[in-house]
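Given as C-alpha cells, the chain that follows is alone and in the form predicted alone.
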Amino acid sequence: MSNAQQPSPIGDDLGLGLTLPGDSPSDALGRRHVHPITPIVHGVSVVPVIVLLVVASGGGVLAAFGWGIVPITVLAVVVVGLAVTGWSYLAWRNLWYWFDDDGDFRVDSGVLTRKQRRLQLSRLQAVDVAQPLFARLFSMAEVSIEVAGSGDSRVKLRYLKLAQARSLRNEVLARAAGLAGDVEEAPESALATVPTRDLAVSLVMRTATAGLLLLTVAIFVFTVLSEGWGGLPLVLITGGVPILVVASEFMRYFRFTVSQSPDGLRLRFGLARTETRTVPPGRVQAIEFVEPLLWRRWNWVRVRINIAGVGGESNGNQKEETLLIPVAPLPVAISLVHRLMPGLDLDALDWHPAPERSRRRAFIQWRRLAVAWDDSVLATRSGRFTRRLSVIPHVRTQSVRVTQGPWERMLDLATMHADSTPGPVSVKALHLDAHYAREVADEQVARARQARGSDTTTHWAKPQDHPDI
C-alpha cells in the first residue's frame, strides 16, 4: 500500500464514439429532466439479461413451433427491449429535477403514482456519481444524493452526461455545505490506492473464503478417494461460491483510490462499474477495523463504515458493506480514519476487558473481549480469528440497549450496544459484568448527550476551500 498518485477521472472512456443529443434545457420553473437518451440505456442494458433467459429456457413454448434459439432471441430483445424504453421514455418524461428557493433539491417522478420528493441538503449524508457498464458505453453517469431521514431518504438521477453529473454532485455538495451553488470542484489531493495484488490476496485469504476453498479440497480428495466423481457437484458448490464472492469483489473495488478535498473523502473504485462516493466530514456514523487471521503477517486491516441512509436494506434485503478502504497496513488505515474522526487516539484507549465467567459463554474470543471511551468516541472490541474493532462518537450514538440472553443470564453477564445508523458496523460490549454494563450504557447516554450539544458539523466547508468565492 502506498500514497495514490492523482486517480483517474471516474468513468474510463469506454464510448461508442456516439454524439449524444444536447442536454435537456431548464422549463420556466428551472426545472430539468435527466438526459434524453436515458429510455435507450434502459432498454440497451436489459439485452443481456433477456439473451441469457431465452438460452437458459431453449427458447421455451415457441422452440415448440420450431422456432429456432437465435430468431426467439432476437425476437424477445426487440420485444423487451421496444417495452423497457417505451415505459421509460413515459417516466422520463415525467421526471423533473431542480433546487428550490430554499435551496433544498426537489425531485418530482412517477409514471402511475407521481411522487415528490424533498431532500433537505443541510442533512447530506453523501454523493455518489457511479456508472453501470452499459451506461459507460454512452458515456453516462448516474448520480446518488442521500440525506439523514427516516424511510427512502435516497434519490438516483439516471442518466446523466458524466460532466453534468459531476457538475451536479459539485453544486449538492457546495449548497449542503452553505457555500453558492455555482462553485467549481474542489480540488483533491489522493491519499491512497489499493494495489491490485494486496486486494486480489485479501480475497482468498479471509477467514471464510479460505475456509471455503480448504474444504473444497477436503471435500475432493475424501469423495474421489471413497466415492468416486460422483461427489462433484458439492465440490462445485463448496468451490464455486468462494470463487464467485471474490470475483464479485475485486470487480468492485478494482482500483480502489482515496483522495482528501474541502467537500470530505472521496472514493473511486470499480471495474465494470465505477463509482465515485463523496464522504463529507462529520457524516460517517461509526467505523469499524476487521482483521482476519491470514492478514496478520502483513498487518492489514479492512476499514468499514456506517454513513446515515448508506449501507442499509437494499435490494435482496442485504445490508451493503460501506468501507472507507477494502485492505491497508494498519498505519495506513490507522490515518484515514483520523481524517474522519480528527483526534482519535486508539492506543491511548483504556480498555476494561470482560469478566474471567465470560469465557464460559465465548470460550474462544473470551480474552478480546473489552470496552473503552474517552471524551469524543465510545470503542469495543471482539474476535479471535478475525478481530474486529468498532468505534463510534459519542455524538452519532443513535440509542443504547443492555441486552441479556439466557445463557448470560445464568452468569450475570449483559451485553451492552451503542446503536448507530443501519450499516455493516455493529458496536456492541459482548458479555461484561451485567452491572457494569448497565453503568456503562447510562455513562453513554450522559455522554452522546452532552456531545450533541456541542456538535458543528452541518457545515464543514470554508469559501478559502474554493477559488471562486
The other form holds:
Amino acid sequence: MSNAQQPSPIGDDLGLGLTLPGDSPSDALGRRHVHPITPIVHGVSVVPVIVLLVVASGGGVLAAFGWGIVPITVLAVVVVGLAVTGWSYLAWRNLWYWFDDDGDFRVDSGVLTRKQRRLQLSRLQAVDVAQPLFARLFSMAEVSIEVAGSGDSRVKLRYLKLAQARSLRNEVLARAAGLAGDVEEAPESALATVPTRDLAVSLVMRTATAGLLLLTVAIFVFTVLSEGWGGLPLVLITGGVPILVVASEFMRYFRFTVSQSPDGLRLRFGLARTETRTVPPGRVQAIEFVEPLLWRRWNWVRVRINIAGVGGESNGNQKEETLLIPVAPLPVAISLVHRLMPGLDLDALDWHPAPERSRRRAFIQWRRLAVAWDDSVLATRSGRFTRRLSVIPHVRTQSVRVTQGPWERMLDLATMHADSTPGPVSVKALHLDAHYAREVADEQVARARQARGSDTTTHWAKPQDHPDI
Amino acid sequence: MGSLTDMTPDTAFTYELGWIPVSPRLAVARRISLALVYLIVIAVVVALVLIPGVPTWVPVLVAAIAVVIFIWLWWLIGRRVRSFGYAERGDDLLVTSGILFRRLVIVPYGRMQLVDVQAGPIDRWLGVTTVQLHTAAATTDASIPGLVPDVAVELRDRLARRGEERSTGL
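We have the form predicted alone; now please give the form predicted together with its partner chain.
Every component of the complex follows; first up is the chain already shown.
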C-alpha cells in the first residue's frame, strides 16, 4: 500500500496515533470479519440512550425512587449494555466478507436468519468511507458499498481500521473497473473546495430559511412593541427550526471538497462525522442546479445529483440529499458537472417554453417553465424565486410519463416526466401543451433507446472487448 | 381504439393505435371491495340508531350522504376501469389510466427490472390479475390491473423475454 509514504486522502483521522488492540481476523478461505471492537461500540452506545430516557422521564421517576434512581440507572445500563454487546458479538461472529472467484463481493451475515449477499461489482454505483467522530479518534471507519438493484442493494461494513477500509475500497473500485484486485490507490487532484464562510452564508440565505428568520425577527419585534409576550413560544419554532437545519447542514457539509481521480469523482465532507464518497464515471443518473433568489448576487448554485442506491426512499430511515457541491459559483459548478457529463453545453440548448396559458396554472413560475434536449441529455427548468434546472442523460432515462391533473386538463396542458432512480432530482417539464408533451415523451423514448445502444460506461477502465453485461 | 369508450380519439394520452382494455370484471371486483367497506358504514348507521339520545335525523343524514357517495363511487369505478389500457410496441410498453388525474407511462423493455403478477382473494375468485412493471426508478408506476390470469401470465413472460433481450445496465 502506498499509504505508508504518502497520507491517503480517503478518510480523515485526527492523527492522534491512537489505535485499538485487535485486528479483523480472517479464515483459511480469505473471508474476513470486521474489527472486534464493533460489539463493544454497540454496547457502549446504549449508555447515552438510557441516561437520556431517565432524564426525559424526569420528576416522576425521581419521585418514585428518590436517589435510588442512580443505582437503578447504572444497573439498567449494565444489563442492557451487556445484552446488546452479546447480541452484536454473535452478529460480528457471523459476519464475513470476501471477494469470490467470479470477482463479486460476498457478505454473509445474520444471527437467527442467515443472509448471504453477492454484490455484482460491475454494477457498482458508489463506495463511501465514513467516520463518525469517535471512529476518527481511533482511526476506524465504516465502508458502504452500493450496487444497482432494487431493494436492499447497500452493504455497510463497520467498523474497520482505516487502513483496511482504504484497501477494501480500492479493491472494490479496481474490480468494478475491470482491473485485477490488488492495485494501489488512485491519485487525485482537487477540483473545488467550499469555503466555510460561503457555506454558512449560503445556508442562511436559502429562500425558506431566510424567510423564516425574517419572520422570527418580525414576530419578536412585534411582541416586544406590543408587550404581549404571547409570540415568544412561536419565535422558538420559527427561529429554532431554521437554525437547526442550518447547523446540521453546516456540520454535514463542512469543508466540502470535490476531487478528480481515475476511479471517479471523490466527494469529501463533514465536521464531526466525515465522509468520503467515490462516484465512478457514468454513475450519475441526473443532475439539478438549484439557485435560490438570495444567492444570485454571488451567482451561486447548489448541484444535486441522483446516484442509484444512495439517497432514495428505499434507503432506510432518512432521505439523503445527495449533492455534487452544496454551493459554488456557477462557472465552477458547470466545470464540475462537465466531469460527470462531458460535452454538456447548457448554453447551446434550444428551450421550448410552456405555452402562455400555463400562467393560469402556475401564476409565478410559468415564464421559466421550459424543456430542451440535445443529442445526449434532456433538460427542464422551473421556479421563479428558487430557479431549478434539471438534466438527465438520455441513456439514464428509466421510463417516460405524461400526467395531467384536472386543472391542467381544463387548460389542455400536461406534464412530461423523465423518470430517474430515486434521489433528490426529478426531471419534469411542467404544464406543456398536452399534445406537445406527448410528442416530446415519444421522442424522448426514441432518444433513450438510441443512447442505450451505444453506452460504454459499465467497466470504465477496461478496453471495450465486450459491449455490455 | 373504440374500446376505450371514455376517451376521444384525439386526446394526447390515447393516440396510440391498438389499446387493449382491461377486463370489465375488474369493476365487479372493485365494487365488491367497495361494498365490503360499506358494511362498516352500515354498522355505524345501525349503531347511531340504537344509541339512545341520538336525534333521529343524525343516522338519516349519515345514511343519505353515504348513499350518495356510494352511487358516485360505483359510477366512478366503472369509468376508471374503462380508462385503463395498455399497448405493446416494438421496444416499449404503454400504460394509460385515470379520469381526474390522467397518466401515460412508457416503459422501454430494456429498462424493466422485474415484472410482478399479483391477485388478492376477491380478484382470484373473479379471475382478475394485476401485472406490475418495475424499473430502477421508483416513480415508474406502471401497473395493469384487471387482466385475465392467462393473459397476465402470458404478458409477464413476453415482457420478461423482451426485457432480457434488450437488457442494459443502469
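These numbers come from a predicted model, not from an experiment. Numbering follows the first chain given and starts at 1. For clarity, a rigid core is taken as the largest C-alpha set superposing within 1.5 Å between two forms.
Superposed on the core, the two forms differ at V49: its CA moves 2 Å or more between the two forms.
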